[in-house]
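The data below hold one chain only, encoded as structure tokens and taken in the form predicted on its own.
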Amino acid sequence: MRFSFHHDNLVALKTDLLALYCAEDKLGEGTVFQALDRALEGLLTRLIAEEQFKGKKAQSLQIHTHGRIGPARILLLGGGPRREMQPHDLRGFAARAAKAGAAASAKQVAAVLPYTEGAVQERAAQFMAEGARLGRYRFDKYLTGDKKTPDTVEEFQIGMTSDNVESGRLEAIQRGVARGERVGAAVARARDLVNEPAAVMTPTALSEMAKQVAKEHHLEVKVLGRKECEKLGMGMYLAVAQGSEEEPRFLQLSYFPKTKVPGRKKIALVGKGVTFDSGGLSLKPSASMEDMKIDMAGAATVISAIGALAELGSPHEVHAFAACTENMPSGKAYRLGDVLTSMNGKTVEINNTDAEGRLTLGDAITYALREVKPDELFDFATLTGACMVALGPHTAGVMGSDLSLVERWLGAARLAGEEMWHLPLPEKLKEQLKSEVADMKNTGDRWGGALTAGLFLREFVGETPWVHVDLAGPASADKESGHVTKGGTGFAVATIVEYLVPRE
């Protein structure tokens, strides 16, 4: 799919659907609108008060044109109060409209940019290309016959009014929009890895995948198998990997910018690769494990942000790793009661082989610290549903060893549109993790377990500012909502963008 831009009459623009953005508390207000209307002699005011569209969210309201002007449709979409607007609510508004012209068969699309003022302009711009590229989205690969409905639509048309197009804003409009289109392609990776059957992503398949995002983009690339890793001592990682028959691979991507800047970082991203979580021995229940497929979300976020960061040129030198493997019961499986050495020389006591992931971030955490001595470090994981229960499905923990640095993450979430919060690692909840005969256990009693994981990750991280993202919630979505479709989301990738590459 294309993008175009168009400021000129946008009444004549030959479009198959032209979607505008309706404020609840503005309806019926912008020059567009008002346009439409008087060439349509005012049906569109008429069918907004005969059919009660009040432009509250969600709301929609679509008519055909019959040629009497340039676009054969006409979508209003209700975005509710103007002033609860927020810029990364026009990916939702792009995403819905892309889905009309996909539904209508549309092979061009319109979609009217609402006006903002200043720098907000290529934030808006970017959040409606990221809307376009991620409502269109389908991971329809095994879907056959029927079923697989072809996308018709190629070009995504960018509407502006003269006020958008003033003192140099078209410039700024562009520049969001190839943003837009690199982060919605990543966000895309990320949700096709998450979304292959695991029996199709392993961790060599996995492994497969980084190479090829790294031939892309330029990137150095090293795969361990499991002798390498014996060598360095991961204990905790192949414990894990030791049940299944498939062979664990450690990955590492590495971007180094081009030229050096002042205030050039250092910086590792470290994403849980569990490509399929039975549990292990402490077996979950069957539907507990339907969607563990996406326990190697992490892993996909940070491949695919990575790829992203390179094609946008971020000025800080970004390594990626993932300790790949599954966690799967069998007589070579580790057990409740064993003690494991992990590559830091910390001794772990297992207590719940379901709690598997902290164990291999652990040793990933550690390898990272030792290769490239980051300046920060972060790890993303779909670690606890402890976290779930206490944020729900759309919000991540967050939690961290330097304020400072949490809350410079939680602003670039908060930029980039994607739900997150602050979580604390009370120093208490440690005693939860005491073992008799080891170090610490991996896991501490129910109350509490997202934080308690939180403080055994600590363990490894020593005195390098961190943070952890646990995903456990908004890595994969179960019903279709805006620029979000059903399966895994890509989540994170976008903040991770959003933090490490500076604009103009």
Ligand code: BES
Second form
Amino acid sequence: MRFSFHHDNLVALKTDLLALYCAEDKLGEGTVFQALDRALEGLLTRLIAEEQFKGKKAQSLQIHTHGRIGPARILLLGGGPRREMQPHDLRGFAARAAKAGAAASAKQVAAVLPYTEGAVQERAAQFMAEGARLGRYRFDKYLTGDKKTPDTVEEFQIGMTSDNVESGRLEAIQRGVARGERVGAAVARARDLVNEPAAVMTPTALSEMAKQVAKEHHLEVKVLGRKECEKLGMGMYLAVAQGSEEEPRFLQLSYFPKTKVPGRKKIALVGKGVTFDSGGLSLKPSASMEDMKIDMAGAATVISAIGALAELGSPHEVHAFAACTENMPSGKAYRLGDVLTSMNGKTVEINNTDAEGRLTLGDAITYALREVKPDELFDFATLTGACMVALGPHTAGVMGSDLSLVERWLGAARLAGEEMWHLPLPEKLKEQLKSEVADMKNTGDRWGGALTAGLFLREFVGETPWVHVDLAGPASADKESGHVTKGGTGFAVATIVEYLVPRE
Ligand code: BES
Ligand code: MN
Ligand code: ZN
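Switch from the form predicted on its own, shown above, to the form predicted together with this ligand and output its structure.
Whole complex next, starting from this chain.
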């Protein structure tokens, strides 16, 4: 999809479809709406009354213009009350416009950028590009015949009113679009990795994908096998891996910025890379296992995000890590009651083999700390069902040892339009992890399951400022909505970019 910009007469713009975003309480007020309505001799005003189009969220109205003006179709998309509209809603707007265009077999789709104020324009344009790209995302490689619908939309035109342009803001808008295209591509890549069945996206396949990302974006890549991880003493990670026929693969991707700027930080991004989570001997019931190819979403996020960081020229040195493995039951699988020795020397009694993520992450965190001594460490993991119970399916739980870092991270999430919420790490809950035979157990009891998982990870972090993002809910979606498509979502890629790539 190509993006282009139009600021002369939108009434004359030759396009297959022109979409307008309409606030509920400002219906009919925009200059573009009024110009189109005038050219159509009041048709739009009459139709919105007849069809009871009020501009409510999810409401839409499409008309054919039959050659009377430039755009062949006008699409009005409701945005809800003006005061509730946020720049990141533009992802949904652009996604809806692109989808309507595809449904009409349109080659060109135009959407009017609703913001005219400077500061938000770059972001607004970024969200439009992300939305147009991601709303049309399909994982259709396994579909055959007419189940596969071709994407007809070749050009996404961003329409602006003269106020946008007169103030010389085209550059900011173009910058926003360029950034949105890159974020969109990285999110789409993360979705692809997650959506691929576990039989295909094995730890080895994931490491090959990481190598491909490294090649594309000129990153350094290191892949460790079982033997090397044994030498490093990754007892927790390898215990999870021992039940599977698939070889474990520990990945590291590294990005070094070309120029040294003051304030440059060293960042470690650790992603959970369980390519299939059956639960191991603490086997999951079938319904809970059905989706467990998504358990490498954290790895998919960090692998894809570091590519975007390199492309956008982040000033920070960034390293991505993922301890990839399956969690399978077998005669070789790790057992309940086993005592594991982690890479940092702490011992862990296993009371549930389905709490495997924290084991793989614990060793990955220890490795990351020793290998790069980061200034800040972030981990991303589909870690607990309890986090979804607490926050619902669309919001990630954020925990951390450094409150100011947590705040800065949440600020980036807000700007990127990704829902995340701070959860505590209550000291008192550490009791739940007490063991008689080892330094700790790997699971606590039912209450506060997301928090005991966070407390478990904290044991491996030490003094490094750290943020833990439990994305068990938002990593995948069970239905399509705006720019979010069913299946893997690529969640957190946009926030990582927002956090690590400053704007001009
Ligand atoms: N991968 C799961 C968590 C998960 C659940 C992710 C649902 C996405 C959707 C994780 O490994 C797991 O099984 N967690 C257990 C922890 C429990 C055994 C303490 C859980 O949440 O039930
Ligand atoms: Mn599990
Ligand atoms: Zn898991």
